[in-house]
Structures are given as structure tokens and as C-alpha cells.
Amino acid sequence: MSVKVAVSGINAVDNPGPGVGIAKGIKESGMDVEIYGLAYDSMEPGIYMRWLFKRAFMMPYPSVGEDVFIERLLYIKAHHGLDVLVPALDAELPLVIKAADRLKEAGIHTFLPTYEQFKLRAKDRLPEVAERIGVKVPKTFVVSSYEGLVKATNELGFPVMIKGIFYKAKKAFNAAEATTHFNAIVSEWGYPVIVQEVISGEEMNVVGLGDGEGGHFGLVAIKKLWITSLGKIWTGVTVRNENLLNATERFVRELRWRGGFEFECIVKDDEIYLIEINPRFPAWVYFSAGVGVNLPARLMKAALGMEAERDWDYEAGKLYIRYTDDFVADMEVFQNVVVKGEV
């Protein structure tokens, strides 16, 4: 009998979610699987990738609250079967983490960080994490007023990064740009706002899967070569930077991280500067499967209580290239999604 796995974040657009990459990795797990796509908009491309997703379901936005969101998952379980849930978007994680026991009782398995670990995604917590694992962070100010912004930029000088506490990051080269970015972030996400020193170095990220006991099921590090205007990696190359990998292993060990994550850093003169921790797989996660460390498949196995592989001897110098593509779908698929909420 096939394992039925639901994956969200199937919005494979100019600002792609991780869902399609996760699904591709699971498809290559060697297990008999059926993958469901969970969507929030009827035009998300994953809905129409019938070669990858057996079924697709519209989901209520997480903002409606835990009960409505979880009831939709229980409906899918009751009518179509569902064994493993892989939430791939930040907004979903608090709901699913809190409801993990309820889902497990219904037979829907997850493998997620704890709620405390999830809260580490807030950028104002990074100095605390960096100190615990022995890495640096750029000089950072957490501000809640225009006066605080001015004070921070005067001390740091330009350029600076202006960041929302959870989302969005913009570089400002002068006071006018800083004010514009500050106002835009406040209007969308509210206070506080992060004002951060710009570190010049090589942007490197690590994708990994912690086992929740201080170990992990594999790490893959990359160097960004080309990013989009929205900050998404378009091309990258695998690297074996030992300082970076050692720092990531300390992070997993010290925090006993459970589940997928992305460890974003800037490497300068052998120093590691922690920029961000994402508490789920990034959009480029399929790169791990492509170099022989299939993290999405290992997450599925861990969720099912299986012992996932732990080898991660990947080769440096492998190139990752994202590309756009075209395909034609039946209008009937769109109509079913709009009218029935599933296909």
C-alpha cells in the first residue's frame, strides 16, 4: 500500500515555495508514495503538475485559526487517506506544531521543530543563538520608532539592512531609502523592525534535517551564485566549508533541532556570521536530493518512525540551476479546484 504524503508550498512562481522541490525528493525516495498538493490559490502551478501530485486540495488560510485548518486536513484523511504531512510555509507551522498530537491521533504524522525552536526564526533571537553556538552576527538594532531608526543608522552607517522581524529584508544606501523600507515593513508587518550592519562576504546556506536528539540526517551547504530580485537562489554550487558545517552541527546539537531547516550565513575571513534560521526546508531543497542526500525523503521516513539514512558525503562543485518551464493543462482541472476545492 502506498504512503500518502501531503505537501504545501506548491506555489512554483517567481517567489517559489519549497513544495515542488520537497515533492520531487519524496518521489525519488524509492518508496511507493502518492503525493497530495495543498494550495491556497487556484492558480498555484503545483495543482496542475499531475505527474508529481496525485491530488490537490485547496486549504483555508492559516489566519482563520487552528480548528478550521486542521479540520480540512482531517477531511482529506477521512476521504482520501493521509499518512504524512509536510508543511512547507512559515505561516502554517505554528498551527501544525500545536496540533501535532491531534493529527498523530488521527494517523497523520509530522516531523517538526518544537514551538520554542520555531520562535527562533525571529531575527531578534539570532544573537542569542549565535552566542550559544560560537558564531557571530552582524551588529543589530531592534527599533520601534523613527527615532530608533535614525539612531541605528547613525551608529552603523550606510549601507544597512532593514528587516521585518519575520519577513522581508531590504538594503538601504541612504536615509531616504532606509525610511522608505522602514515604513513599508511597518505597514505590512508592524513593529519591531531590525536594522542591521551589512557584512561583505560570501553568502552560504546549509539545508539540514535534525533528529531532535542533537544529531541529524544530513547537511548540504551551498554558495549562492545568482539570486533573483526577490532574494531567491537561482543558481548555486555545493561547498564543503568546514567552519560552516561545524557551526551548523553545533546548532543542531545545542538546540536539539527537530525537522528541516535552513541555516543562512555570510562567510568572511573564515568567520561565520549568522543571518537567518528558517524552520523548514528552503525552495532549493531538491538540490540535496540531486547530490545524493535526499532530505525530503528522509523527513518522510522520520515522520513515519523509520530510521532514515544519515550519510551526507556529497561532492563539492555541483551546480544548481533553477529554470522556468511551460506546460498545458485542462481547464477542467481549474474548474474543479474552484468549485470543489480539490482535484
Given for the second form:
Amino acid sequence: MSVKVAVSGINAVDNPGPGVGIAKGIKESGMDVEIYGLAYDSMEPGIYMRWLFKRAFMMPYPSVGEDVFIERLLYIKAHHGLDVLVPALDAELPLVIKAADRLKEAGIHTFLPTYEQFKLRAKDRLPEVAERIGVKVPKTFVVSSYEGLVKATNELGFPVMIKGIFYKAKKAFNAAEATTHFNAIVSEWGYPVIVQEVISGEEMNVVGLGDGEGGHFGLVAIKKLWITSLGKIWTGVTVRNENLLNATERFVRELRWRGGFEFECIVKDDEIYLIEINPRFPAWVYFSAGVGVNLPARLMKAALGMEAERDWDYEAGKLYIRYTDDFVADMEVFQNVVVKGEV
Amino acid sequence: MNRLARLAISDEGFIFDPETGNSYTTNSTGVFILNLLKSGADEDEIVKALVEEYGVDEEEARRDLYDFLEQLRVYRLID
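Cool, the form predicted alone is there; where's the form predicted together with the partner chain?
Below, the chain from earlier opens the complete complex, with every other chain and molecule after it.
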């Protein structure tokens, strides 16, 4: 019988969610799987990618509350079967982490960090994590007022990075730009705002899957070669930077990280500056599967309590190429999603 | 010269640094010099090899070598 896996973040748009990449990896797991896409908008492209997602379901926003969200998953379980849930969006994670036991009782398996781990990697607590694993962080101020912004920029000079606590990061080269970015981020995401020193070096990221006991099921490090105007990777290359990989292993060991993650750094000579830790796979996670370290498939296996592979001897110099594509779908799919909330 | 040792250098002059992900291109003379540097040759030995290989005089070979080494330093490929 097929393993039924639900994946969210199937918004493969210009700021893509990780869902399509995760689904591609799971599809190549060699196991008999049926993948469901969980969507928040009837226009999310994954819904229409029928070759990848056998079914698609509209989900209530996590902000509606845990019960409604879980009820929806239980409905899917009852009517179509559901063995593994892979939440791929930041906003879903706190809810699913808290409900993990409840889901497990219902036979829906996850492989997620604990709530404590989830909170620890938040942007405002990065300096603490960095210290624990022996890497640097750019000088950072967490500010909640315009006065705080001015004080931070006086201290840091220009340019500075102005970041939202969850999303958005903009570089400001002078006080006027800093104020503009600060106001834009506050109006969209609220306080606090992070004001950070700009470090010039190589921007490198690691995707990994912690086993929750201090070890991991593989790491793949990349350097971004080309990014979009939103800062999203468009092309990248695998690297083997031992300093960076060692730092990532220390992170996994020190926090006993469980589940997928993305470790974002700037590497300047021998120094590693930690920029962000995402508590889930990044949108480029398929790259790992493509170089022989199929992290989405390993996560599914770990969630099911199977022994997942741990080899991660990938080659440096493999290229990741994202491209735009298009296809034609029937109105019937759209109609079902809109009317029935599933297809 | 540590960083040179890890570089993948193709005969066509394409150079990939697996640690930083950066790539570079150079001409056949560049490849000739890089391979000598990787094998541990010092400046005098490289100058001599350039004179023999390309039939240039020593002064020209040395000037060009220094220029090339300076570029490698700019790219932080040598100290």
C-alpha cells in the first residue's frame, strides 16, 4: 500500500515555497508514495501539478486556530488516508509542532523540531546560538522604535541590513533608506525590527536534516550564484567548505536539532557569520536529492520510524538551475478546489 | 599555497574552487603557471619554465608572472 504524504508550501511562484521541491524528492524515494498538496490559495501552482500531487486540499490558515487546522488534516486522513505530514511554511510550524502528539495519535507522522528548538533559532536569539556553536554573528540590534533605529545605525554606520523578525531583509546605504525600509517592514510585519551589520563575504547555505539526537541524515552546502530581486536563489553550486559544514554539525549536535533546516551564513575567509536558521527545508531542497542526498525522502522515512540513509558524500561543483515553466490545466481542477476545497 | 591545492583546474583554463564555489577562467599560460605553483615550484623555477616554454626573455617572463600572481592575490587564491 502506498505511503500517503501531505506537503504544504506548494506555491511555486517567484518567491517559491519548498513544497514542490520536497514532493519531487519524496517522489524519487524509491518507495510507493502518494503525495498530497496542501494549499492556502486556489491558484497555488502545485494544485495543478497532477503528475506530482495526486490530490490537493485547501487548508484553513494556521491563524484560524489549531483545532480547525487539525480537523482538516483528520478529515483528509479519514477520507483518503494520510501517513506523513511535511509542513513547509514557517507560519504552520508552531501549530504543527504543538499538535504533533495529537497528530501522531491519529496516525499522522511528522519529523519536526521541538517548540523550544523552534524558538531558539528565531532571529532575535541567533547571537545565543552562534555563541554556543562557536561562530560569529553580524553585530545586531533588535529595535522597537525609530529612536532605536537611529541609535543602531549610529553605532553600526552604513550600509546596514534592516530585517523583519520573520521575513524581509533590505540593505540601507544611508539614513533615509534605513528609515524607508524600517517603516515598510514595520507596516508589513510590525515590531521588532532587526538592524544588522553588513558582512561582505561568500553567501553560503546548508540544507540538512537533524535526527534529534545530535546526529544528522545528511548536509548539503551551496553557494548562491544568482538571486532574484526578492533574494531567492535562482542558480547555485554545491561547495564543500569544511569550516561551514563543521559549524553546521555543531549546530545540529548542540541543539539536538530534529527535522529539516536551512543554515544561512556568510563565509569570510575562515570566519563563519550566522545569518539565519530556517526551521524547515528551503525551496531549493530538491538540489540535495539531485546530488544524491535525498533529504525530503529521508525525512519521510524518519517520520515513519524507518532507518533513513546517512551518507552525504556529495560532489562540489554541481549546479542548481531554477527555471520558469508553464502548462495547461482544466477548469475542472480549479472548480473542484474552489467549490469542494479539494481535488 | 593551500588554497591552490584544492582548486580544480581544467586544461582549457576553467578553475573551480570547491570551498567557495567561485569559478575563474584563465589562458593556457595561466594554467601552465597554476600547475607549477600547485606542484610547489618557486618563482625562479616558474620564470625559467616560462622562458623555456614560451621563448620569452627572463625579464618579460618575471614581469608577467608577478602580474599574474598579483591577480591571484586579489582573488585570494594565494597569500
